[in-house]
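First, one chain by itself: the form predicted alone, in structure tokens.
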Amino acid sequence: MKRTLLLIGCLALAATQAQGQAPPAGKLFPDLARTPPMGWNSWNKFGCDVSEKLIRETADAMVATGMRDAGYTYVNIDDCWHGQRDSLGFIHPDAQRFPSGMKALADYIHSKGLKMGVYSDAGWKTCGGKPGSHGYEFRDALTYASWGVDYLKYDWCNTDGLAAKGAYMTMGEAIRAAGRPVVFSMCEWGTAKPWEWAKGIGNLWRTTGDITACFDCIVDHGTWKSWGAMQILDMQQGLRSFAGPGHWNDPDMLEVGNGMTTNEDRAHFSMWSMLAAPLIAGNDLRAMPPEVRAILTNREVIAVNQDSLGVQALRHSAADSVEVWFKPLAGGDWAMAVLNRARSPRHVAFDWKQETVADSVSGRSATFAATAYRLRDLWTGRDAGTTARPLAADVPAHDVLMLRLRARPGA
């Protein structure tokens, strides 16, 4: 009886805070997601085959492979960790898959210098058919806080009749009422244009349906489709102005290491970094080939993604399957990506003195005829001359040239 009264009291307190006394959305945890979140998620590789053993081993691998030191923080358990709700409506993990419980697992992850995330759904059931959070938002938020959860991915399956903004506001209020800082990842698939209303409710919002491990394809599942990296890249047009520190467009998790070629993995990772997208790896970190590890832990490319200015890249030009993108960086630098979407190599010639970049979102511009920059190739890790001479490069099929442009002192 005492336990019942205590739980009911906690729920009543949380509800009271959410209705009138909690700080406005986005105000309670102002330091969260100031740069795009970085971490790992179980879904792309393992789907519903999740367990305590997998998550512990992945946390170990995050440390051993250098992922943690490169900036990856969150170990996120996606769908199918759920058991059942008890008589009071509180959710419990699957006891066979997670025999030690979620609090013990979170403690283990935290002991590695990492943070733990879980998954739920705004509907009655998750996409995998497990108990959803509809009607239990405050109970679930309190439960996650008691476990020590740091990140919540919140999906949109089985939500017939629900309004997306209201459903996500409810869970956002519940998280804040529970009092533990939690990054709130809104996985609504972009259907209700969350970029127009989600700032202040969550820290990131999906802009598309699910990604799949191919560079340029569409997989038709009948009632829904999954998208290749290039299809998702194209869907980001027009969304730049909605992203920034604390609130990010999310083009879905990374497929690096899940079956594409090394060139394609490199291009995929480069463009997500240019987009200021969350970098959430989705491969098996325990069996990661050296070339995949080198891509995921490239600190110079990650620095472009994590730049404090927090501005998403703009597409400057596109011709003959070659796209040139620019991203303004803090301190006056720029990042440049030359993406070859073709199935064959392309020769690229870029005469700096004939080009000007003007970005209305950041208010930044670069007139290369007037200002010289030093060039750094972020994939070879070598200096690559200056903008005093035209750029000439051969970019392999489905690959990218990625440069950092550094303003030359006194120039």
Ligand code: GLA
Contents of the next structure:
Amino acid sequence: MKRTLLLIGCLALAATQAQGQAPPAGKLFPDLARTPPMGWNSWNKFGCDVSEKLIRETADAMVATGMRDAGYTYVNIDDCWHGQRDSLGFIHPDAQRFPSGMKALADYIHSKGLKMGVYSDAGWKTCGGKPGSHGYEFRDALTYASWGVDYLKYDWCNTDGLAAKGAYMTMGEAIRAAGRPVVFSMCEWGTAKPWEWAKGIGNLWRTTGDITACFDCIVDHGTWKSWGAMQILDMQQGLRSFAGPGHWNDPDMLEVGNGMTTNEDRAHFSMWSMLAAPLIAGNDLRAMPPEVRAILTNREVIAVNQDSLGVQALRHSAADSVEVWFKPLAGGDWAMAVLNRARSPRHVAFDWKQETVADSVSGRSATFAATAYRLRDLWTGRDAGTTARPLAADVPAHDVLMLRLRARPGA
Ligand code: GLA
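Alternate state requested, the form predicted in complex with this ligand (shown: the form predicted alone):
Entire complex below, previous chain first.
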């Protein structure tokens, strides 16, 4: 009993020490996720095979590969880190996989200038069959705070009879009560349209079921399906007005480096950047080929994703498997992506002077007949002329041309 009281005391103290001021009920920590969160998550590559060794090595690799310096911050442990609850209901990590404990792991991650995330589930069990947080929300949030957790992904398996909004509100309140600023990532798969109610409850919400490492396909698992990058892209239609600083649509984590071609990886990364999607890498950072690293650390593309205006791209046109997207950026610039979804190359002609982009979300518009922009090709890293002359480009199969349009006097 004495030991237990001591444990509770330590949890409370550690949690209190870790924080500043918790926001009032119904409000999020104001400084979190002002731009889409960037980091890494274990699920897409490693599934349930997580351990402190993998997480430490990944944190090391985040630094060594330049990912951290490119903006990736969160090292997130997905499903299956859990051991059992103790007699008071407090959760403990799997002692075989995490023998040093979660506090030591968080300390290590923090010592690298990174932040740590964990995963739980609003139901009785996680998707991987581990203990869920239902009924234990406040204990779990306090425990995470005492470990030094900075990010919680909260899943939606085994929730029969629960209402999504209430379940996510409860965990949101628990996080705030624990007091440590934690990015709250809601993984409800879009079933109850979280974009309509989740702002103010979480910092990001999944809009779809799970992604799979495929550019354009659907994988049928019997009771559920996973989706290729293009299928997920199409499911984002109509959602852009719901996202903004502190509250983001989440079209799921990245599959860059997990088996698609380099062209496909580039197109996937470009479109997630255009969507202002969280950039959560899902590959093995310890064994990353140079071309994968070059995609994930392209700073000019990341700058489009992280732009402070926080407005998702709009689809300007779609014809013959080619889509043209525009994203308004702070200060008057635009990003443009020309996406070739076909299995063969496409020649693209875009006569600027015939085109006007009008964005009802940001209220911004561009009339290229009236204003010229300088062009920067974000994948070659070269200047690419201006909008004074029509754009003509060959875009390879399943690839993208991504430009930044710079609005400068004299362009
Ligand atoms: C669900 C989520 C995935 C992953 C797994 C873990 O499928 O959508 O992103 O977290 O659970 O079991």
